[in-house]
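Consider the single chain below, provided in structure tokens and representing the form predicted on its own.
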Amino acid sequence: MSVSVIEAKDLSKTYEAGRTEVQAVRDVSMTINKGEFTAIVGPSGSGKTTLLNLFGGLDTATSGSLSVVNLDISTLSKRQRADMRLYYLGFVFQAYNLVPVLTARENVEFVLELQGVGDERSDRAGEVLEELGLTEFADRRPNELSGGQQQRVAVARAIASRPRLVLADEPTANLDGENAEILLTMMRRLNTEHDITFVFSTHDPRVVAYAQRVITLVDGCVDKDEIKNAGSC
């Protein structure tokens, strides 16, 4: 039996731009189940990042309902949404968002420290860095790492807390072909071996090639929702 991680019903988000209202997301309904590897695609301005921000509790919907990891987002306070992100979600951003004064290991440990993980914090960080091929770079700061290595550290940080869901906003946008391939292969393996649900916002065909499900947004609406063949990458 499938277990849902995200359930959206008639979800909409409207912004005010001066005297004009901009509807970034329009009546979006979808269910994303545990273990899915889903890409949300569409042209710039189609609502991809807004939708991911709604899923992550970084923004609030104007109307509709949204449940993430069985929590009704609309009923959560700002602090409760922060706790949801800390304990249940992982984030990977286009700009990496690593803490520049911390080493790779310390960046990964930081989230675990916020969670209250004690003596095992260092061991867990080391295990995740090893799994992503980063052991030899553990004591380097972000400015001593390549873009591909920084993004892998960001993934390590996202999964170290053992989240149910990872939200990735254009994670390959700043990577060349080789590094994008390395990152996507690792994320797909984490999805398969650890049953972590991944949802991407992307316009990158390399991400789409790896996705099992592709949801296309046009003008804030779901235009297509396609399940790819089991034999896909």
Second form
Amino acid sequence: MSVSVIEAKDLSKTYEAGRTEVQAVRDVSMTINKGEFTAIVGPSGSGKTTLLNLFGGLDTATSGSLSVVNLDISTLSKRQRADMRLYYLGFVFQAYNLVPVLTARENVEFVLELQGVGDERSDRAGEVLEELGLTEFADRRPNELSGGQQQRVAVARAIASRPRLVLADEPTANLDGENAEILLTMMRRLNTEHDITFVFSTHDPRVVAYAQRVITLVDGCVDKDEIKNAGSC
Amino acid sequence: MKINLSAKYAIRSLSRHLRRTILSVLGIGVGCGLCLFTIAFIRGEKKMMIRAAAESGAGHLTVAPKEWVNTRDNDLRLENWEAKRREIAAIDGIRIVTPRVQTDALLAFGTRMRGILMTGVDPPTEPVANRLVQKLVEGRYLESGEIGTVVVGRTVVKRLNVALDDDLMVTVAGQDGQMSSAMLRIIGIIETGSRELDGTICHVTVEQVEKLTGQQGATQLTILLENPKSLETMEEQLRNRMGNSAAVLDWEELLPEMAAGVEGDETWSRMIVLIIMTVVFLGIASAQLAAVLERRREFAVLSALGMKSGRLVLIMLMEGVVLGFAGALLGLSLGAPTAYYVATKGIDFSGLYGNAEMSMSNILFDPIFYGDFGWWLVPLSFVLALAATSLSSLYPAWYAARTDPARALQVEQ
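Other form of same protein, the form predicted in complex with the partner chain, not the form predicted on its own:
Below is the entire complex, every chain and molecule, led by the chain shown above.
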């Protein structure tokens, strides 16, 4: 039996942009199960990033219900949402967003320190970096790494805390074909070997090709869900 | 010991904009140094003023008849003053005890005359207790039990048009209210450099005043302490010893205008320190806020990774503390040598007074002002700098903690 990691029902998010209201996500309902490798695709402004932010508890929904790793997001305080991200979620961003003053190892360690991991955090960070083939870059700062290497460190940082779910927002957007391939292969391996659920937004066809499930958003609505049901609006 | 990564992050973040950090540290250091110098100078000035007041005749403490406290009646006399003097002199920490008695007198020479407050003194101890006596420029000072002699100030000499060895007709009101006169020979002239002060000096022996007024004894016992810091404990001790037989006054009670002046200077120094530290505070707050605004995306990412607001505030405060620590060291390296120089060489204000001596309320001041110097500068520097930087980091830290991660990340994209 499948265990759901994300359960969204009639999820909507409306922003105020000056005097007008922008409905970024409209009545989205979906379930993402443990171990899925899911791509959310759609044109710019279709609501992909907003949806990921809602899944990550970085933003709150205007209406609807959302459960992530069996936690009802709407009932969580800001602090509890931070804890949820810290212990159960990993994030990968389009622009890598590593802390520039810390080395690759320290970037990975930082999350473990936030989790309260003690002296073994350095070893654990080393193990993760080794698994992703980054040992030789461990003591380099982000500005001494290529884009592909930085994004791999970002993935290492995201999985170091052994999350149940990794949310990746356009992870390959700034990478060339070769590096995008390396990253996707690596993420897919982590997905199968560690049973980590990956949900990523993208409009990169290379990424889509790797996905098990592709959910297409148009104007904030689910237009297509290639594995499960069709659109909800 | 492994350094906490949050601390590492805070410290390294300061090196990102090295010029801004250096300028911030310079601002804190210069401000802190200025504060240290100001406080050191005012502390030294206060010590000098107290010393000047004490050694210009007021003493650190004065024992006088109880009624004298309110009436300042110079006809009052201390009971058993000699026994009291011996008792006080035997206390540890007392530098000198000298008796004084004052009476209004009219000095006359030929057709010239001048009213003055004549002071009866104890010649062996008065020069130790009174720095004015050390300004004797002609003749000699009084000797113990001497009758028929007087030492006057230069202004008195000029006004009466007299000179050394001239005889002055001195008239005072006796015990029964009748006039009592005597011819006193000028055996010494004191010149302090202050015309005002030199016009008030007229010293005779206690015995001479007793003879003229017909009243025996002294009105006051003026006390100088070995260590002025023991003033309060010594005052308490003397009050207990004197009981109801006499009042004990400190220099502040004896010279309220002078005490108000010292208090005013202290208030002024506190204001200067407050102004300087406010400027430093605003400067650092502005620089820290700029640093926060530049790092909004970074804070959003950290927040997305699960960092809580409290940790973010702590990191910003750590940055402030590092700036404050460096600023305190710089402040010490700027303020301490300056304070040391002023404490050892002093600042000469004599030029401001036309090379004349400085006086106020019959107190003779040294024209060279010395600051204070000591280990207290070290903790003070750290307290000032760390308080300013920690407080100035609070608002930027609060602002950082309020970063909306979704919005901050969206803005960047």
